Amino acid sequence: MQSVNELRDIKFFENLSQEELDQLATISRKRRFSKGEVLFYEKDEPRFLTLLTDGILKVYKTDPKNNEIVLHRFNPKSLIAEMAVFEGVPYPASAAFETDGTVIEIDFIKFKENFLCSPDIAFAFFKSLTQKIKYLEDVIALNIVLDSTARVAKYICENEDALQMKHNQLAQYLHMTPETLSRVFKKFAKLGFIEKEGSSYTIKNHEALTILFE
């Protein structure tokens, strides 16, 4: 049974009374994983509404030649593959933990007639959707819309965190190979768009990337 404490802090569940935690409390569990532990599998049967509450989860699939293509990386704190549960189909994707995490897992059947009547629950809950809905329009304009260069101008304009991550990790994401990225930094490093300290990168001209995509 999860703590009520903890569930308590969670932003989805802050204005449920005292009797309607101890509720949810009876109906969740916490589970910890290590990093590259498995979430869930594609196809998988989704039981478990999945609160994401500690670490960062990666939702793949992985094509013909067995090369994972990255379709969302997940920090704490997220729904997870809301939309498969509240259907009732197989995911339709495989999730990972690229490092130590926690989640909170509640029997969705249960919280469906219990819970998902409340307004502000059901508020979080189609929210956390229309957010998976724009991020997925992001994706379809960053990645069938732009080539490469203009690409790469675009993420690392609107995540300069991104300028840290190792190549092969910030290439996944981008769904290009880390040769083609390696050379689209080469090239902004060369034109003064962005300059290379160390093992990673900072932006030095923002106006200029920013010309390349908009």
Second form
Protein chains: 2
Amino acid sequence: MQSVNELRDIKFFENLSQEELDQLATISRKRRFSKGEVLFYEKDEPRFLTLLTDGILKVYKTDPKNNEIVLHRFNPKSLIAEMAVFEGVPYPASAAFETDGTVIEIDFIKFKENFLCSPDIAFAFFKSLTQKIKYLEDVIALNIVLDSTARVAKYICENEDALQMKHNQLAQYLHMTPETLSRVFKKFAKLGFIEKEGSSYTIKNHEALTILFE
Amino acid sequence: MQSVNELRDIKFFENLSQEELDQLATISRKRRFSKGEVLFYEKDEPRFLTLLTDGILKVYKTDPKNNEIVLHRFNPKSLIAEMAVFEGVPYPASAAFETDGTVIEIDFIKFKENFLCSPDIAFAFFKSLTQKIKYLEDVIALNIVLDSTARVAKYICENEDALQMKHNQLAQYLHMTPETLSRVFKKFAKLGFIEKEGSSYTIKNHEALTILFE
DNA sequence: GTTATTTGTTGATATATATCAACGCATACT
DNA sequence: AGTATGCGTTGATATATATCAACAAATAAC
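Show the form predicted in complex with the DNA, please, because up to now only the form predicted on its own has appeared in this conversation.
Everything in the complex follows now, all chains and molecules, and the chain you saw is the first one.
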């Protein structure tokens, strides 16, 4: 059971009537997680439609050498793994919180019956699915098409917060070792594309970096 | 303008009334392509919702070294790149026919207004989107998580026709050079997992191959 | 403020895969 | 028939990145 007011603040549900929100509240509930906690594991059966309302959630696979391969970092408010729920297949990856966070879990069978036929909700759902496809295509473009240098260039150009992240973690997102990342940064610094200021770098030549991945 | 009978044979539209099919026919048209022809290029603006009705269509990106990176091989009947049409963004990849083929092009704006609100069609659309997500996750799992040996093992276990394909082409799908593929086959043959019969290989030890990628 | 722990850097080496080059074996051409 | 053309194989070498090890720098703990 979930507070009606909180539901209304979620973009997905902004057009629902009071009555509908009440009904939605009866089929959903809120759960809190601490940093590091796992929301679900790869191969788990999904039981709820999950909406991330707070915190950062990473979705990852584990390769044969036990490296985590991060597929997605979700910010609120996002639907999580609706594909698996919709298809009734096991989760294709695991999900863990990078910060404290909260999710709303919705009974999907009832949701599908009573809400998914509404054009607004269906449209929001389409949007979420197409966004996810876009995101996955980017992941592929980033990781299969580009080499380490180009990956770093692209990521720091397109994500403002990248240079503030721990290099450890950044390396993980970019699917390379911290050593390789360190060497790429060193190279960029030598070329004058970035510069060390205090403990982190800043971009000095955005254009040059852009050329590296286009 | 598109023959009504042909539209009815497409699973997406099987539940439409005669009247609706007639209307759909007025906003769609059929196009034929020969082997090798390009349906669209990366960065083109999508202008129609495209449904592959015949032939095999490959969707690919080109990397900085001009290698083709095949993201998807579509068999009929599939919606193609509906994400781009839906989001109104340029195609994220190019598409070319591997065989002769045909597509139906549908005016998306009119389709959205008049058909997408129908639950049956919306549901088929959901299905197509979620399938695509599943597919992309598989591409990622195959190409980022697994090494060459595991990729080949997985692909020949899961695709019956893989061993009949030209090695050249198979190598391209698996994102490796023909030389590497040849060496992997040689290794598998030496281990007795596959055996050369005439000009192609057959699987002799399915289980052993499975272990390699799980 | 000193010590301990984590995070980042650097160099040496290992490894997987690509690249390059040569050649054998098909199939198609005429 | 013989010759051309493309496909597949093999070996030698190059390349990018991972791995390992040592250390430096930063942050946290006491």
